[in-house]
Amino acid sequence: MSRLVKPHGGGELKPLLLEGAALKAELDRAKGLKQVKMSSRETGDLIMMGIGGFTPLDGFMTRADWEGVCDGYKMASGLFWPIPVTLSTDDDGIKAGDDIAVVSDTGEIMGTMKVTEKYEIDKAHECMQVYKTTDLEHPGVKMVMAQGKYNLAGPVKVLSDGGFKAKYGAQFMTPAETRAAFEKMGWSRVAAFQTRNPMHRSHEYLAKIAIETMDGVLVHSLLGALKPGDIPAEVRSEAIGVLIENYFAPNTVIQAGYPLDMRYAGPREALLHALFRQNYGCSHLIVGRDHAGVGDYYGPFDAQKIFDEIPKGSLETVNMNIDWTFWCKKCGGMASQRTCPHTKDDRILLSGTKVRAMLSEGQDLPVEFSRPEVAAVLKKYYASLAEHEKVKVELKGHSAA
């Protein structure tokens, strides 16, 4: 018997991605229905949905669930869900009873719907209560303010992983193929760390802190879409490759991806994160400082208080608080605002703007802030844009004489 924690809801693993002879019929059937193209965060909503990331949902949430998500972190059955998962369209001909044709911004068939309900939302009330604010700064409320004027509602049937398996390979691990790896290995405490970014020595610190105490730690990146500035997926998964095999013991950590966008949503991602990470089989979070945030739109530290916010029993995982972390040169090595006695002046910050602007010009980042090998590989990315660059500026010369 499994002793990893069980499935949000308490049930089974509920992916809907179809296989064999009932993908082909299904793709068939699709071909002939109404299509509504996707935005980027529906199409890794939906394929969350396909994998069984988003256990226990059978589909885009209607609008009680909406309406109760919003404003309770619930839905209409009573089922906990912190943010809602919703597809929009601007097609007034779609009626409840029709069934379409679910499609990307690329154009590929990603599944099929069974329309129960259309119907219009309060965008602004959306994001006061999920975002926080109404500010089209924020790159989750400008997502939902962009969504279309209807929502629409009912069960998926899932026909493609988007192509995250063909392009990452085994780094795209369903849940159940990590509950799989955590049985093998004999881990039932497990630590997930959420990363947009590549793994600095605060956040190796973080995870080192988490295998004193768990079997294992699952550095779960995200390899959705992110806001731009940000580092693209796979050279994040090569800096963390390199990581992990030159500073940590041998079966300590897995390095996997999901299929999510990013939604900045602060405290509600946060609790979202603990969510699909219970599918995956993790039984605690890493909460650091600024979880899932972006600008100051949240406190540094309200993405753990959260977690004793909701009602008791809302999560099986658990959050894992730790504080800011950094080197401090006093203390002589890696340390957090709890256990660190100095001033800010011992400590090597770097702000993301620093290090990026460090990068660019092909500047060494402290070894006390970053491994060299992490370096390295950050180096050679920012090398290659720089280079982007220059091609372009070359062209754009030939092309004006």
Given for the second form:
There are 2 protein chains.
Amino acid sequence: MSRLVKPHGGGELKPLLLEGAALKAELDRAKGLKQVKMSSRETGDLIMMGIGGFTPLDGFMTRADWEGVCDGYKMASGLFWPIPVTLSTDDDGIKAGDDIAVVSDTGEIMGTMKVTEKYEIDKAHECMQVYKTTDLEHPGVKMVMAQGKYNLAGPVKVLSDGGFKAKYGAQFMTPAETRAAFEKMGWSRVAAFQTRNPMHRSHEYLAKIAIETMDGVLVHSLLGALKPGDIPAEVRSEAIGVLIENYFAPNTVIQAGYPLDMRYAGPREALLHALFRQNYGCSHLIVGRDHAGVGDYYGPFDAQKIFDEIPKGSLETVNMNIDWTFWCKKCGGMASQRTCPHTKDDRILLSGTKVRAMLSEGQDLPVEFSRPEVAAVLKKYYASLAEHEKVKVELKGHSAA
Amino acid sequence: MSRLVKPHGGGELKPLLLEGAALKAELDRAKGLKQVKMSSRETGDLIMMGIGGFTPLDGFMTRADWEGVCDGYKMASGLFWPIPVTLSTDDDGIKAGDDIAVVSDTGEIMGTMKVTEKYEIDKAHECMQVYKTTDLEHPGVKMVMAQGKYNLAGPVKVLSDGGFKAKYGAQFMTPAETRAAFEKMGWSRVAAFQTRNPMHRSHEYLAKIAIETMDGVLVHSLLGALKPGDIPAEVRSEAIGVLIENYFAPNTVIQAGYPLDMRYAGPREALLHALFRQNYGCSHLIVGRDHAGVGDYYGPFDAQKIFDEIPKGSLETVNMNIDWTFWCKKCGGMASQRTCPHTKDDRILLSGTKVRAMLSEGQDLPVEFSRPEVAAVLKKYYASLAEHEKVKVELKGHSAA
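To complete the pair, please output the form predicted together with a further copy of the same chain; the form predicted on its own was given just before.
To see the whole picture, the full complex is given below, headed by that same chain.
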């Protein structure tokens, strides 16, 4: 019997992706259906349902689910859920009872849905409840506000993994695959390290604290859409790969990725991160400073505190809180605000902006901040960007000439 | 309501030390009683019962308790207990029903006991069960084999703390005192770091891993008897004090001591260490490599494994296992065998013998091995030892002249 945490809801994993003949038949049927175009966020959510990451959902949420999730963290069934998973449209013609095909922004048919309900929502209410703001500068709020007039609820059949497997290969692991890998390693206490950035020493330290006291760590990278300026997934993946190869002991870490877009919902998203990590088989989610946050919308430790505020037993996967981490010269080692008694001046702290600037200029990062192997991958990426910019500028110059 | 772990057995703390008028009256009565001299180990156990550290024991164990503990980790009542807590004598005259006074090896009346049972034990059986050996080179075995012919069971009244409070002051905290301190700090997840040595960086690292993920650490030093050549408690305490002062953040660590002698029973003693830490209010016991071991009698991780072998629910306090820790030059930081992929040659490893030799010769220890402030305390101690030896040699030379 598996010693891993159970999928959310307590049952089996529920991947909604069709396979083989069933997939082919449904794809044929889908071609004759009315199409609804999904946003990037909606497409990611659908793929996540396809691979079982959003177990036990069987489709996009109803109005009652939406309201329960916004106002009380639970679906109409009573199941804990922290963020609405909804599909929207501006199409006035669609009505309850219709069968539709849902397509990605590139026009690929991603799935089909039996519409059971068409409803309108108070978007500002969703934003206040989930994001704690209606400020359009917030990328999550912007995403909600840009949704269609109506939400469509109903069970889905998923017909594509969105090309993630083809693009990322073995690194795009489904929840069933991570669970099988953990079982094979004999792991039961597994911490997920959520990341949308390359791992510097501060992140390595977080992961290693987990490894010191647990069976292993899943370094779990977001492969969906990010803010402009963030490092692309393939570069991150290479940088994390060289880190693991050179600085982690064998059989203590697995690198994988998942298909969602960032919502930047801070505390609420931390709960979602824990929820789907439970489906992936992780017993813990590492929650650091400003987890899944953006700007100053959330307190630095709100995403840790929220785990104490939800009803006990909401999730089997629990948070492993860690404070802000850094190299301290006086400690002569990695530390956090909980373990270092020294001052800011003793610590090697570089802002994201500063790091980007240094790497773009081809400078080395301090070895206390980033492993040289990791910095080399990032420098190569920034150099290629610069080359690209140069070519663009030259081409522009050329065409102008 | 307290969020701390409950005392062992699930009830209230049960300190058996009398106070005030009751103490005075019982001391007067004790003076008229037949005396049984206790070994240093027995005296430590009695004091521990006095301060409530061995809650819920109310005296030395009966034959049924002894047998149950040796063979099945439980007392006649069914209560989990890993190591016999017994009193022995060679006195043929004492019989069940007698009231006796128990005295320390310096003759101080430490307590009184109503003898309910006098029995003989198979000492070799106790040694095999508890220490896994009957080798007299094992200090724990030697201690059991040196016991009297008979064991005496019965409830005790404790009349002294053995002078620990006078000698160690605020550092000799009772379980009620550590619990009050934890409550005051708002702690509920507290790891005990058991030590009988000064803390070098490897030990600091163990404690800090606990602090990163919990509310705080109790650095809990053995104040009772050790093997010859070990560092005395007051020197250890000073060395640990300068470490905490210079390298730990405020409100994350408390230094305290407890009155027991070492038994060196390895895995079984690790269980006892967890049991009485539960009484002190600690939710976790840090269990490293070769915990409470001596020589090669136990595998390096036997003391971690035994926690999986005892019946679930035996203790509320759980083990926090950590592998062998060290500074690794390639990692550029503290690490353990679980987090460092490099080789032995990359690690700064010094044996206890080597450290003693370096300190005795007034050499500095590498800063990656020991904090300079800690090394300075130890150097001062070894210099005073050398001075002492020199004086002894000179006096000898003088008297021989």
